[in-house]
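Next up: a single chain in structure tokens, the form predicted alone.
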Amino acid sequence: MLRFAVLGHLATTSGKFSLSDMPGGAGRMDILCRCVNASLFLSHGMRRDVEVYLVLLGPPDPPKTVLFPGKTVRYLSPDERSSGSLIQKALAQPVSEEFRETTPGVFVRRGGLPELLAEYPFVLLDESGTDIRTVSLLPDNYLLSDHLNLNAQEVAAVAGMPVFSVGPLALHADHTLTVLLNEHDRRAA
């Protein structure tokens, strides 16, 4: 089983924001809307070996978590709107501590990156690591950032954790995923 993590810095934890408007009114939720895509969608199937955690630090009621399992996902098209809908479904449900199923198979929960680095031993994507490609063996739940970059606190709790990059350059968050499925892909082959 693949795991990415990705930090919505400003990604709203309300249900109560326009799909017409996500990369203002949502707080970014675009970024996360393509990442789920990059991470599920082949091009005539879905990834059923990838779960995916957005990870949403934006107002009004931080932190909240999304999970999207590809093993069970229903009702997901490869638009932003469409996730971006099942994400509003899920923020618009009462949390607890524990995963709750807001629509089939996606859920969410309170709680953020500290819950998730005491479940799973994440590695970090940042443009700064270590090259995938001189890996020996890749590792299963990657942790990375949308458009910002990891804050005082997100780089105290990640210290010590290793650095993977897919390139020398800083990518989008969805083509960096994009670039890591396709090395796990090309390896699986």
The other form holds:
2 protein chains.
Amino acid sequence: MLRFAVLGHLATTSGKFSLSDMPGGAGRMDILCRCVNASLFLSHGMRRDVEVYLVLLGPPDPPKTVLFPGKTVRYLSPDERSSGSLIQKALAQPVSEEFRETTPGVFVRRGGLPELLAEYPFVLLDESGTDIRTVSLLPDNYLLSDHLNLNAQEVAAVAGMPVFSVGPLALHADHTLTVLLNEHDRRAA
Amino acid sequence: MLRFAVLGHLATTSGKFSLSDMPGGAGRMDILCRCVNASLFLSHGMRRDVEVYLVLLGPPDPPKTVLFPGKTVRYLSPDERSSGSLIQKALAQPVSEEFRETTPGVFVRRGGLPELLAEYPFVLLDESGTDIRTVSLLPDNYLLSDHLNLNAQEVAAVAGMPVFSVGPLALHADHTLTVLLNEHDRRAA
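Which structure goes with the form predicted together with another copy of the chain, now that we have seen the form predicted alone?
Below: every chain and molecule of the assembly, starting with the one above.
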């Protein structure tokens, strides 16, 4: 199983956002929607062996984590509005510390980065890291940020974590996941 | 200069589509919007050396080609609605056989695949092709299709064209462009 956790520093934690204004009013939720797409879609089907954790840290009620497991998710199409709509429905539900299913195969819980770091041995994706093509055994659990750098608290939380990059240029989060998955696909082939 | 041409077999050729229904009423225009994003965006800036040609073949007035040159495009954000809105404005203008600027740095003309093939030596991106990682000198001009296979007329038009693939699995068009650009980035670094 591959796991991706994406930090949405400004991403709203209320379900009352407009699907027509995800870059603005929803705190760059569009980035997280594209990460869901990049993680889960193949040309003819879904990546059943990938889970995406969206860590939503914006107002009014942070932190919340929305989970899209490729194995279970339903009613998901590749466009941004589709994943945005499932996120919206997840955020409209009450949350507890356990993941709760909000639409078929999509889940939400109260919690953010510390909870995830306690559960899986994440590595960090960042342009400063070791090139994934040079790594003999690729990790399974990857953390990456949206358009903002890690804040001081997050930097402290990831101290000592191995860092990997997907190439010479700094890419958008979703593009980074696409390139990373290509490397995994090639090694699995 | 890198050039990508994406065939939108069902993509509307009228500007009167809804930005909230691009997968449906606009004939999978969402795919073409994601190809614009994948082609032109870096984390901190635009790919000024890439041009994307969207070949729109759907009703009511095909063929039209919308051109996004990274060098000139303005008012473009990474979300699907942003490129969708610029496509909409391009399609609302009269067309001739010459490219005409419809919003700053975005252009439209009457024409489709035959015109492009007469202008640049395109290669085809398809999962059946030669792996780009094994190619000593990468081409500059790439043709790819949306979610549909090439039709009989298109197959005839590309007969004899070199074919390249980006990996072992069939990917969405935008993911294919992202992986391809990563290979170009690595060689240019």
